[in-house]
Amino acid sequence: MPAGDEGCPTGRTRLAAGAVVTGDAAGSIWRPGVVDIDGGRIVHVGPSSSAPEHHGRTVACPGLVMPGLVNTHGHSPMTLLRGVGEGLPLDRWLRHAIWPREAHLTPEDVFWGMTLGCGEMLRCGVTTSCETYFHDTAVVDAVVEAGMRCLVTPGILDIPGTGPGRGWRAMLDAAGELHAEADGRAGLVSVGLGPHAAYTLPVEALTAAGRLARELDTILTIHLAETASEDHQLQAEHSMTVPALLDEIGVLDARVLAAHAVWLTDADIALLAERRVAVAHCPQSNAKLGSGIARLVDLLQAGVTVGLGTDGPASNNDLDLWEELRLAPLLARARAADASVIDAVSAFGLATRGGAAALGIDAGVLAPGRLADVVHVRTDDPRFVPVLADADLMAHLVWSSASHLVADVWVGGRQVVAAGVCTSVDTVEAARQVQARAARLAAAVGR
């Protein structure tokens, strides 16, 4: 991942807060306290009683201050899509809705579609995004020119239709070219691949998108276990499971991100954590789809380094990933039957350090070093009262709090959102582009 500092505002500037909730695993937590950040890095945080001198700009932040949350799996572009194919099973879904119109798609929509999606992700303080889609010299255009940090895993399979550019092959070759010419542009975009799945590839593909990740030493995400029945035939002819597969063609010897694997046998899950393969947990997504719900529990006490992903909106249908930081954790503790199992301290940490490790990103946590990533929420609202200890702002956080309770964003110390209003995306605009290429996609397929 790019340092993150190119571009950056520089001078030093404090953000004097209510309280700072660092997301470090022991959840440290100063009331009050201060963030100071100079070249796009946190310099200092600690208690306001012992902050250094400072004679740069003080920003008031009377709530509470965090870490940015990091998407770790999305298609935003698919703004373009929301709410298409409503209730279909995801084979179903992807071949009859959603593949038919993504055959249409230009440049221009994907550029509009994922600066929409940048749009909502900062408003609901997600700081960074990992992307698998196509057209991706538009998505970088879009995440930069929105100021937001992101992972882009330009998505490889064979898109239905004919036509240049459509095979897996064409489309390997031109993320390894987008790797060349944009992995850290602006300090904000790093370049990875995305082969969608092991169902839709064949294993020549596999291999070859596994081979090419470890020659550029970057982020490869799939699509893993999904559904119950989405690798009933590759175990037929392989006699493995599609992790065993992956493993045995070397795509595990790459740096790994799984997105969703919800159908996992326990001997898949200690490969996982054998290889390092990093998760996508996208709750919301596999509900609403009825693909399941991942043994969230079980990955990570075997050491599985997991984050949040919301999915496309085409299938969540917002990119609102304080709903998956506060599903995660429910579905986890119903699925134990144990009120114990993911604690308040763990389930933020899924939405953010746990996803800046997936990612590979200096991000995550507010410390000395890390990336200037920072959110601001209100914290005067009756959802945050009472407040008798610092427990209570980090089970109000995870429990109670909402993406509207987002005042300020910062991404790599460069301010996005002031007082709840994205400042570095045209949204009304961006809405109405949408709105007119969406129409245009349903017409093209006969709606």
Given for the second form:
Protein chains: 2
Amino acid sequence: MPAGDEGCPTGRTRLAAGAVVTGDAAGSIWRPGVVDIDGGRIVHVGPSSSAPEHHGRTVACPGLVMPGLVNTHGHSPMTLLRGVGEGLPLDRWLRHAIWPREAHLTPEDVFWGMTLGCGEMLRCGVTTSCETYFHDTAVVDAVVEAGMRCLVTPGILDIPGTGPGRGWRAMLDAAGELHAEADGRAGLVSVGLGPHAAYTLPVEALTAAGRLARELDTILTIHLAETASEDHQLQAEHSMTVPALLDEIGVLDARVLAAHAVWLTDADIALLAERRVAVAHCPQSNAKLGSGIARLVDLLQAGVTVGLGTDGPASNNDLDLWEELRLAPLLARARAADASVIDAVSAFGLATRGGAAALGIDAGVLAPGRLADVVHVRTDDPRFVPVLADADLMAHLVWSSASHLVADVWVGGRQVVAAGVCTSVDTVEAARQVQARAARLAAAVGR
Amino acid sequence: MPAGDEGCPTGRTRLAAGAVVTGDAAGSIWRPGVVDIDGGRIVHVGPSSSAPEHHGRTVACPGLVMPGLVNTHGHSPMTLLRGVGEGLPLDRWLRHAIWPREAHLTPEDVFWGMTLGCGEMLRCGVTTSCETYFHDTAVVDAVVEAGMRCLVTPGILDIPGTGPGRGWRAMLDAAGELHAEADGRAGLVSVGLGPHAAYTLPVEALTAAGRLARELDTILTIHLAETASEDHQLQAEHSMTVPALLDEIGVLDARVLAAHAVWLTDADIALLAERRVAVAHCPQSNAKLGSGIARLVDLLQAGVTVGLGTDGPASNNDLDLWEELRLAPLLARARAADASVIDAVSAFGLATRGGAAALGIDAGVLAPGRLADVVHVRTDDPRFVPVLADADLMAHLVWSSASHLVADVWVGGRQVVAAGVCTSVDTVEAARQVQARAARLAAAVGR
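Okay, that's the form predicted alone, but what's the structure of the form predicted together with a further copy of the same chain?
The next block holds the full complex; its first chain is the one shown before.
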């Protein structure tokens, strides 16, 4: 995994904040506090009262600063397909609405779809995402131009007439080449592998992907137990659950990030914990597509590292991880019919610390040595009234604030959102491009 | 129910919109379209191409216009208690955190809490709410000053040391007096009754409330089957479910709005449909407090009128009904593990048409003769890209847009939000008041 130190502004900068929400496991907050940044990393965090002498630039952050949000499962170029195939269940949605259009995608389409996605995510305070799609060089180019941190995991899928259509061997080779070429680019990009799922790839392909991920010491992300029907299909073919199959063929020997992980048995959860498989929990996508409600509390109690994911904007339908940050604990409490199963501090940790751990990046907490991925949130809003104690700030962040209160965002110390406007992406041009390209895709499939 | 025609601007105004989302059951949209307003009511809606000649003022609405959202269950003065008692289940949360503080509330506290709540709701495009609380004259004053439409249903509760503490008879009498005094005020206020719940009031009180509601021909709203324990308690005492008990004692002969309605049997649902009881579905509050997931799809299929409610900002923790508009179909789909059980048009109808029907107000649809409660939403945002067909607009409204895109709001033809700022409420002063008063309440209970 590359360090995040290249191409970052030099010179020490101090964020002088009304409150510093560190994002650590204890929910520590400094009111008021400072975050000092140098060379793309955080060098000091603490209360204003005992801040070290400072000679560089100071940026006033009258609200609160917090770690950037981490989106652990996205297909963000699918901004091109936002709203397509509304109301279809996952299997039919993929086969009848999504894959036919994706067969017509060009690298330029993916570049603009990803660029619009980066603009949307950065504006919402999402500083890192994990992206599984096609035409991955275009994804890399888009995130580097946008100044966003990204784990790019090229999609590997073997369905005739979809994607680049080269078969899984060629796609796996290409992913290896992309790793050689782009891993570490601009201090922002990491390259992993994204074999689609156990129900869309032969065992041979899954095995080969696991082997390559181990060779490259990189993260392999895979859709896992997303729907009940997927689970039934695997049980029928292999007489075992998806996690058990992946373990059997050596995939879990790699650094694995399992996306969705909805339909898990107790034994599956124990296996994920034992093999240190992280989970990208995608509550909104799972609910919207009727896939189900994942066993979040059980996963956390078993010690599994859990991050949050939006999934693609065609199944969510936005990239605003703030919604997942709230929906994850809401669904967990509704599922358990118990308000005490998860609190605001734990929920916040999923979107920050948990996500960073799941992607193997050195962010997710405001602490010395970590990457300077920082978000400044306005608190001069009714949603943040009243504040009588630190705990109120955490409650308001999770239960009543929203992404539109994000004022400023830094990725690796470089400011990419200022006063609520994304300064690193021309969102208007990206929206124009996506609108025109979406119309072309619709025409290509005769809609 | 009063007409909404008093105190409204005169002279015909045309909203010339990029799109008019009428909110009717068919999901009709005019792109581009016009909405003509006169005397607080809508007088014409249709496509721009066949709009009648117009000589009054024209307001350009380059995004889309839609009916104002209707919040069918709120305790909005509880902005004063936002964040209090985090993580407690409903019963302990009420008894240990909320009710002790409420015993110290003054009418001025309630005025400022409600004022902040009005500012928050109007800013989110919520043009009407149903409010059950104490010190109801202060609630009326606040909504009239804010220019918001409101069904005020004085809370009737009989717990020593809580609320005004006068016992249910005196509270019921006071509610009747408020009806005589304030029903119809400013063309904005209606007055109903708000007996708290079957588990907090004796049968005699429930019966008397039902009788008074029938005499006044007004709406009676009651917390119904919110938690499993409430249901168990009633079953033990009366050997029947809450709806069956309320029917038995004549309460369902009134115009009843049942709040929450989570724990219902099939027979309960059939009874609610038969007795034309409307439901205020509060998915976020129910999830956050671990109360459960209501049977939304079953209620709709039985023909029950369903609106959405935020519940109080101490159990949600905001008054942004846009979140309920999205969460209701998400939870319904997750519960059914089926994406086809509810679509975007139906979900949108809950927050608008369904809510207006539940409160008995002549709004919720943009159509001639209806009250001119209209919201203009910006669509120049990545969340609204791409739009290839009318259906995309509905999908984006429900699945990817959010309240911060609300640009302008009219209530009864009077503009109360302009360019994203609530012009009828001094939100800064209200926030200052709520902060100070919340601190006083915390001190009063020794926290």
